[in-house]
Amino acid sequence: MKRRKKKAVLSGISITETENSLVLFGEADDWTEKLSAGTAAAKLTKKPIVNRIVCRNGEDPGGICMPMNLTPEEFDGVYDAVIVGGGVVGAAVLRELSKWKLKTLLIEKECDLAFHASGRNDGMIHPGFAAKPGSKKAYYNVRGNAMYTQLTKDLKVPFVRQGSMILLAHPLYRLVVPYMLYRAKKNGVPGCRYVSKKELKKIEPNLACRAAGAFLMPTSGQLFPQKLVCALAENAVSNGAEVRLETAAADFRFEGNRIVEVVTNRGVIKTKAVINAAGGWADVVAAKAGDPFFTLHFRKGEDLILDKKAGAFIKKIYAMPRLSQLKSKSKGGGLVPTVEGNVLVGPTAHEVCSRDDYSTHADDIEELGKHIRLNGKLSAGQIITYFAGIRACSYHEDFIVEPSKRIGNLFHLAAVQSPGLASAPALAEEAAKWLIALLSEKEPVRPNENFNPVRNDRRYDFDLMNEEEKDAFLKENPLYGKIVCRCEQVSEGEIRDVLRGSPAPMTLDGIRHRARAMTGRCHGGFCTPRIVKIMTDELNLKVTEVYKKNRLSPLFFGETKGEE
């Protein structure tokens, strides 16, 4: 039956099988039916799928967005690796190459980095046991959460493991709990076990929901996932490495079956290697590369955010998913309590045809309110706001973490959807690996004996001083002392020292993803006019310079009285 429904989905599309990939031509009537057949196809096959499937109705994601005109900029020399993309992705390949004698340089074609998936997710850092056993996914998730601990102690990044459960919402549901110790088992997930209702009771009294006991995953951690990125980048800046932000790979030069140049708005780079880890652009990147080997779509998913308060009613990260959810391709969403207290709900999945649209809608909101009343302390009353972040997938389900087959000095870091945060330090290895083997068949790639792992971040040190400490850093530093963003508690200090940074905040939203400022429940209704005063003092710009998201979203437009 199922053999007779993917031929009825692939019916009147042609497919051509190539040494790395399985190509689909044809027309379907919507992206939808363009997804089914792509999803029906990679059953037949475990080569990536190439949909080149046109839609009747005119649908199509679409490919890169090249910045407005820009100042072109000098690249000097040439340069070991150029790394396409400004996610976490991009941004720990980034740091991990600057453990070497390495001239690197990222390139973001936005005007900050972690401005799509890597900025617009829940934070979480998973423990390894949804991914399919077997699977890249599962074997860079464990990787990756474990290097998280000592990872973020050195960026002086907030990160909590305050572990995760799946809710079993019958007594009868305990009987899968061998299995799920077995899968746990089985990609290398460390300490998980089963929790009595008696004990859930417990760890989380404020439970509305009838739940039979729990399945408790110690390794789950959340963090704020634009501090990472923003982190990562900051240490490897100050390891040598370079960032260039509103950069557009737009085309690739060659000679034979290497690369060369990678031009872009900016001008052009010549460079000895590229690592591809362009998230939602990944596919269209790869095709300019001259290696169209596989083709992403992409899944929606909406988050809430409750205020600060409700932080105070749960404990760790949880969900009651049904048991048909054990094999799908979305974990299903659940409550999430954040590092900086509140706590997020969500997120949904819906797949959709564009890369980057941000919007939010009633119905996925309204869903969401079966993972608040999860808990009794928790109501609708206490959103603040809701966001909207896209997945890149393949249609494996898998990431694509592999060397170019056609093009020898090209490296995919490709279709990192979830868990791609946490996998995100593993990944970065995998690319320095093969980055160091390539460059080391001409000469010795040698480590950089001045790597400092710490990033300096003033900020983060504020934190954690008692309260003599405190005192006496006030004393040289006052600006950490007048309190700019009352909800978050942000400081002028902290603000003009974020704007100090390197790659510094060119906006509004900048600053909000490294210092949290306008992140409250009055979203910088009092405190915007006074981060705008410092931004143009720290940064000499005019007021009508300052700009909220990018450059197509200028927040003055002139002023109302001038000199004549």
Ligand SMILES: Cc1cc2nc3c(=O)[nH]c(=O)nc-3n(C[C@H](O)[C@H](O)[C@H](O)COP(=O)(O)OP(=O)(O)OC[C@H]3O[C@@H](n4cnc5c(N)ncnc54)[C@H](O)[C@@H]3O)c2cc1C
Second form
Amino acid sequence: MKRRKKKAVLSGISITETENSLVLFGEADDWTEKLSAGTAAAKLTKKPIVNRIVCRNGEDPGGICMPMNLTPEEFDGVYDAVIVGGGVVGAAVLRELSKWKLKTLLIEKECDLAFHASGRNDGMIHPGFAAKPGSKKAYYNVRGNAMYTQLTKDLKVPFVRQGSMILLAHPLYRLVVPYMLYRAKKNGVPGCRYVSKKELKKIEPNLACRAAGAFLMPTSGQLFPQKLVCALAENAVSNGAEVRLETAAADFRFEGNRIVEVVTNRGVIKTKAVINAAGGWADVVAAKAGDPFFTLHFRKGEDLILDKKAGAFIKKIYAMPRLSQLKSKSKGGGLVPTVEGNVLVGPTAHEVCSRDDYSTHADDIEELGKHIRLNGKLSAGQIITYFAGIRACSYHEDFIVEPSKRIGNLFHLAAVQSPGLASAPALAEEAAKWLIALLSEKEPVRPNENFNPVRNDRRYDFDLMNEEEKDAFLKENPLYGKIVCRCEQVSEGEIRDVLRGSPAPMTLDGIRHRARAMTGRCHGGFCTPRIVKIMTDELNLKVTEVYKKNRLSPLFFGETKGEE
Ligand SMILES: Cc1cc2nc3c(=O)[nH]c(=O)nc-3n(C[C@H](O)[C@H](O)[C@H](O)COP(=O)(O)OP(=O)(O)OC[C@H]3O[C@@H](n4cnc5c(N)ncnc54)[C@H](O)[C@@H]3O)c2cc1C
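Form predicted on its own already given; the form predicted in complex with the named molecule follows:
Below: every chain and molecule of the assembly, starting with the one above.
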């Protein structure tokens, strides 16, 4: 029956097997049909799928949008590596490489880091249980998870390991626990155990659902992902690496089977190697770089953010999935108490034909109500906002982590869907290992003796200080006592220090990402004018040069009361 179904979705589609891929050609009515053909084809082979099917209704996710008309930049000398993409994966690679004496550059097409998936997720450091045993997702997730304790300490990024639970909806589900334990063991997830109904009530007294017990995964954690990405890049830059924003890899030039130049909208960059960490555009970048061996598809996830008041009513991350979800592509979402005290609800999972359509929908918001109802103290009235993100997936639903088979100096970190955030530090180690081996073929690569793993600014230390230290700090830095964002308690001192960092934010969202200002209940209603003032003052800008998200979202168009 299943075979017949597979045949049906593939009828009329021609399939060619190449050395590295299975390539699909033909026509489909729409994106959904094209997607079904890709998914069916993935069941026939272990090779990556290149889906060249054309949709008759014109649906197509498009290519790379590039910021144009910007001043050209100087790129001196030859880089040892250019990393394409400033999400968590690219930033983690940049930092990993800064442990070595190398000339490295990260280019990001947007005006800030963490602009796409890495700034639009749940910030969960997954334990590695959900990924299929034997998959790359499972391997890098478990490794990455273990690295977060030291990494966040070094980068001064607040992180909490509150643990997560799968609630068992029915007493019979207890029969599945041995399988869950077996799976956890296979993936190498430490500390998992069954929690009885009685113990569960003690852990989560506000549970409103009839859970018969739970499966506890104590290594799960949560952090603010944008802060992490910026911190990774800042630490890399202070250790000698470079970052250029609004710089898009548009093309590549080759000598033999090696890339020698990356052509960007700001100029040409000479390089010895390229690392493709381009997230939702990684298949486009791979194709431009001479290695079109996979196609991505896109799964949108929508999330709700609940007010900080909600955080008091929940201790652990939890969800009550249906049994069938154990095998599904998405983890199904749930309730995620954040390190700052809010609660995230979500994400949903729906296939879309877009790399960056972040619209939110009433249906999804409604769908997420099922998670809110798990906890008797949470309600829709606590929602302060929604957001959406897009997971970039391969047809085999696993990460692509490998050197190119065609291009001698190209490495792919692609199709990094969830748990990509949790896996990023381990993915970075893999790419660094490859690069060091590649460069060492010509000459030895030496460690950077001056590498300092600790982010060497003081602004996030403030929360960690005792009262005495705070008093002393405030005497030296009185602007840290002047609170600008009341919801998140962000001071003028911190915002000014954020603006003096490198890579520095160019927009209000950039400040939001680094300091969390404007993320609270009022969404910047009170503090935005004050932050604009600090920005214009610190960066010597006119108010008309202050943008919300990027150069297409100016906040002001001119003076209303006349200029002298
Ligand atoms: C709703 C949602 C919730 C999630 N929750 C979690 C979670 O809780 N835990 C977890 O582990 N994972 C989670 N994920 C997955 C996680 O967000 C991703 O795996 C991760 O962010 C991928 O990072 P990345 O660096 O590969 O991609 P991205 O963050 O998309 O970064 C790629 C960057 O490359 C840039 N780029 C693309 N093309 C070019 C070019 N030609 N030139 C220059 N730059 C270019 C893009 O602008 C982009 O900024 C979630 C994802 C979603 C959508």
